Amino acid sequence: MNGPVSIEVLRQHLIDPEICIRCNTCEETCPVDAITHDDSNYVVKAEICNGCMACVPPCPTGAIDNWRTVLRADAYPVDEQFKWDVLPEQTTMAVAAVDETSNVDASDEASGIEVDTVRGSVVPPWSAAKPYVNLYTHKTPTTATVVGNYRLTDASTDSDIHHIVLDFGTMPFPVLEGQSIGILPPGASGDGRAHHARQYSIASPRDGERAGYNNVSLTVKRVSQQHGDTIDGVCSNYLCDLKKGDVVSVIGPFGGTFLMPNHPDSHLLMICTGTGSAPMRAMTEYRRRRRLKGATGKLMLFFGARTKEELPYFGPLTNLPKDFIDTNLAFSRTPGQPKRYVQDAMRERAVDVAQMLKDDNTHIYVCGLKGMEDGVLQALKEIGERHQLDWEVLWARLKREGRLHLETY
């Protein structure tokens, strides 16, 4: 008589190509290099993925959080995943095999989020409003009309950053500060496939760039070089060249964790560079409009750029009342001056930063180029430890309580 059948079943991790906006967050986050991509899709190597879930919380769209139960021998190879336009349906064969045998190796199933592999929070602040996500997708985008396109940086610099206002008219598009949207640029790539969406953080508060209007604003830098090569960014140039009245295709909104707290006694410690200022502007503007009498919440901003001429929103920032926001600017390429980065400015204000770190109402937001992340976390560690704070314990608490949010690219 034959013994029990042994069948290897895999809960295969897949990425939905319909929702994915190719932002590279998952590939950068994966600790075992199981995620890769080509010009079409981001995919997961079944033979490497260990189901640690580190890539799931940072994904802005939720495209990463997809699974199919398959026989291990029939796992979808990456070459096949690269060709997908949609995810395959769940087949019944592997599921039936699980039901019919009592000796199944299902040890590869993900068991939960390994928070220690993620450097920032995977949950929103407890008092944040509930966000809407993925209302519009690649297959069902909506449209918005350009009602404003203004250059923010001095024309004498090669840093061409624009403030772009998009109006959705009567089409519902609810957003919160800290969320992002995807823009679908017209045209196709070299292989004839339509361009994928590019992601941009929203720079306006939830009630609109103009209060009470169904519009959003974006902070977009024109890309003319990449890795030292001359190359025009497909979407950034498209957006920066838009005129009033032009219509753009939009998907989203995205993001369910990089959100601001709503309780009036919350403090915001905001650290950003360049166009990473977009969510900080949104949060600051929302708080400015809703300054509540008796509220004790503080705003502290560290904002870096190469020069003041290349700093978006420089004028409006310097005009904000000092009793409303504590603004600290850092410039790394001012002629005749030593290089100064946001982490240097943070160390100069170590006493005040430490005071915020000690307060359980403080929420920290970091947004900008990926290269700033290590320096900012190191500065927070040094400041904390210099003021009798156990950084490792505090760091774990900040992540667990939804009070440390990192969005770098």
The other form holds:
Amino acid sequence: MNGPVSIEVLRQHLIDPEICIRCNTCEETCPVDAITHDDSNYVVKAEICNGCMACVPPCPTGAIDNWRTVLRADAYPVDEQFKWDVLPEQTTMAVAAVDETSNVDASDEASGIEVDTVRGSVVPPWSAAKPYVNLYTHKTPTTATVVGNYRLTDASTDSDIHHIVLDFGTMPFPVLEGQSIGILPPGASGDGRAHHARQYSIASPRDGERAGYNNVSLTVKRVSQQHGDTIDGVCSNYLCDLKKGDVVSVIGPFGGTFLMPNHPDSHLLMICTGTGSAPMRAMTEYRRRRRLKGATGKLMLFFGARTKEELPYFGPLTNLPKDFIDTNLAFSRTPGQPKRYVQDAMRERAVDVAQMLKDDNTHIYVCGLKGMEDGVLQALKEIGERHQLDWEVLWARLKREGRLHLETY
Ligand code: A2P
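Right, the form predicted on its own is done, so what does the form predicted in complex with adenosine-2'-5'-diphosphate (A2P) look like?
Expanding to the full complex; the earlier chain stays at the top.
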């Protein structure tokens, strides 16, 4: 007997392995845990993804925004996606099936689900300059020459953090503070595939590490231990060992939301740990260079590290004028001292933090260890509520207005 056949069509969400820089942002953002990864690729589980789009704006490269119309029964399983080097073409069979089934509209846009689970802004500040993204990709990388590589942390500590300056020569590489670049380390992983790019926040302002030069700086921590086992980070070791004159392969720039406001009376509340200081240094330096040109907004910084010796940029930071930036350091492992985190320092400065929270010109930036995100948001909530601010209302507003930017890893 020939009865009516039910053909279910799916607009399958896929991640482009050629563009993805494996930064984990999508997996962290997905409210339903539909995204996962192996050593090669980030992939989307078709049976779980509800097309809510929460992951799309935070993706720094746009690799996340790929869709294929497929028969639900033929959806690409994750095991297949893990093996891809490129996305499959759209097959005509599935599209033909859509045409035949009048009750299915596979071109429906996102489901329209309100995404409350996103904790920070997915839009830039209103006055941010327009960023360039993806000028150079895995297929079309550019090169930069190492013009400086300095250890930032005291030689007495195990924490080996470097300040690395890369010069693009005559190759255009326009960046804004808060953006990142991808470095393609040479060589291949165990399965013979070329290493994928590693993402690093830029630590220099838009007009160059050295003003007027076509160069950027990065803050890179050598990864030699993970979860107690010794694991040498492929790219961090490559970068930290670079010598002046070496040439590196670069893609990017990336990032269109973690950007600084351009209006001169905007205030920056910056909270970071370790190498999360890179974008804060970029923004601070940009404002320092603009200071005499009428930038009047306040800068308040909370910066956490294990000890003073492990804090990158400790010297230059503590030398900045007090009337330019209000710097608060929090050390967690100073011998003989109680453990202190950035959120503890924020609570100690609650009155001033609250004053910033009450000001519509304040923009908040959080960058560093994943673990700090909860603690910092909790501290902001407590400080706000103690000063007659309805945190839930303020939080939603900060997010909507591009005034709360979180980048943790
Ligand atoms: P801890 O002494 O507990 O490791 P790292 O050196 O690993 O990059 O860390 C930078 C700083 O961030 C350290 O002082 C570390 O303290 C601190 N830290 C660790 N977890 C948190 C957290 N949940 N909130 C805030 N700071 C944290």
